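So this first bit is one chain, no partners, the form predicted alone, shown in structure tokens.
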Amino acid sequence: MNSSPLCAPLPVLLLVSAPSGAGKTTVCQGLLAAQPALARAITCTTRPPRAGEEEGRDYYFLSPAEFERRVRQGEFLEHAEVYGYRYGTLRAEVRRRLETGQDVLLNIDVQGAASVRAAASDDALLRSALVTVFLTTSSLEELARRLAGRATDSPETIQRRLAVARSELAKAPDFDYLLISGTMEEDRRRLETIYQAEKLRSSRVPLPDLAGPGGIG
């Protein structure tokens, strides 16, 4: 007597935000390496390609005019300007992956996370897939120490980043999960646990056919 196989679980859209310096990019890279079923959403940018970057693998490289056209047409789930260049995540890019059953990772800022939540409110596919995680240090003092340790920012820039972090921390209750950062490895394991648990959420895993041979129907 053969039992009916389970259908594939519904996909997860895992969104991770954090204040600058908390380490989310490194943690997300570690998660992607450990979970091959999870793919990074390829974002658009108006900055020129750097050495070794490829169109469609690292970014979609758009002219400022093309980027603005797509903004006006409402094609982005979220977009922002960073250091004079524009970045954004296309709704079609995320939906295309989710529709094929692909789990998707979004590594974006708090403002972008709010835009994605708003988009998901009237999009059933995004709403069912979305899981949001806020990663932060145990204190602003610890965040300042990490920012200083990077040795890439001036003291004035660090103070500006900390001021932004204070406002971002106020948005932490809007997220599904809050991760207080420890080591990078601890953070990766905790994020991986969230991802794996969400894959097993009952709303995502279809029940087997209970009415078939040997079932209860």
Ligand code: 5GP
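Predicted, not measured: the structure shown is a model, and the values here were computed from it. Numbering follows the first chain given and starts at 1. Superpose the two forms; the largest set of C-alphas matching within 1.5 Å is the rigid core. What changes on going to the form predicted together with this ligand:
- Rigid-part assignment between the two forms: D109 and T157 end up in one part.
- Comparing the two forms between the two forms, the rotation angle of the smaller rigid part against the larger comes to 19°.
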Second form
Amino acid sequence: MNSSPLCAPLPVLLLVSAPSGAGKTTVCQGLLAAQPALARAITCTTRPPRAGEEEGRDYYFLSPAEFERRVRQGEFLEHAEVYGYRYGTLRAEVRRRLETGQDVLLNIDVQGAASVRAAASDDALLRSALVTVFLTTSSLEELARRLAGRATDSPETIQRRLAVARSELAKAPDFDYLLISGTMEEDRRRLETIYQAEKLRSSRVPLPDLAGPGGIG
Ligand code: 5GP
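Could you present the same protein in the form predicted together with this ligand, rather than the form predicted alone shown above?
Below: every chain and molecule of the assembly, starting with the one above.
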């Protein structure tokens, strides 16, 4: 009987997008806590840190000039403007993890998801790893209710976010999975199910060694 351990499955790049207010950050934090094999890719932004946010843990906070320099150097896998600030995913941040077999969670907006999908079309490592999930509420009314419940946004900001959400929703069919938000716990469990099933996809799991003593070869 060949008892040598199987090689590790190929890594997953789990990309999660959602309209602002759908609860993506909380769900992603829950998944990360439950799945230690999954690491969040830290992304860059030009927006100032919010209270409690830390450099290198929540984001790499860059000045607009530094962000632009990195754009010109081609360091970003994707970058986009979201609500007046620039955001971008460093190519190296994602690749160095995938190259060592580490699963990566990427929490970016819908424009960024489209760019990563395009980049993956001619990058074998990204293509084999990429799994995209769109998380949304069951209706715009429910999203409006959640945004109002956050009490961090003015009524004008909420209206602007709902208008953007409407156009983001139209992009839902481009994603591999559509997760209609229920309770926080349900959302986390469903996202975890997607992740675990993707780890078992036959294209990711190395075939057991069926040759040799005790095998069928
Ligand atoms: P926030 O400023 O609230 O942390 O994030 C605003 C939005 O920007 C969220 O939808 C978040 O997922 C998205 N975001 C964060 N990092 C990136 C990134 O690197 N690229 C893109 N395209 N969006 C990002």
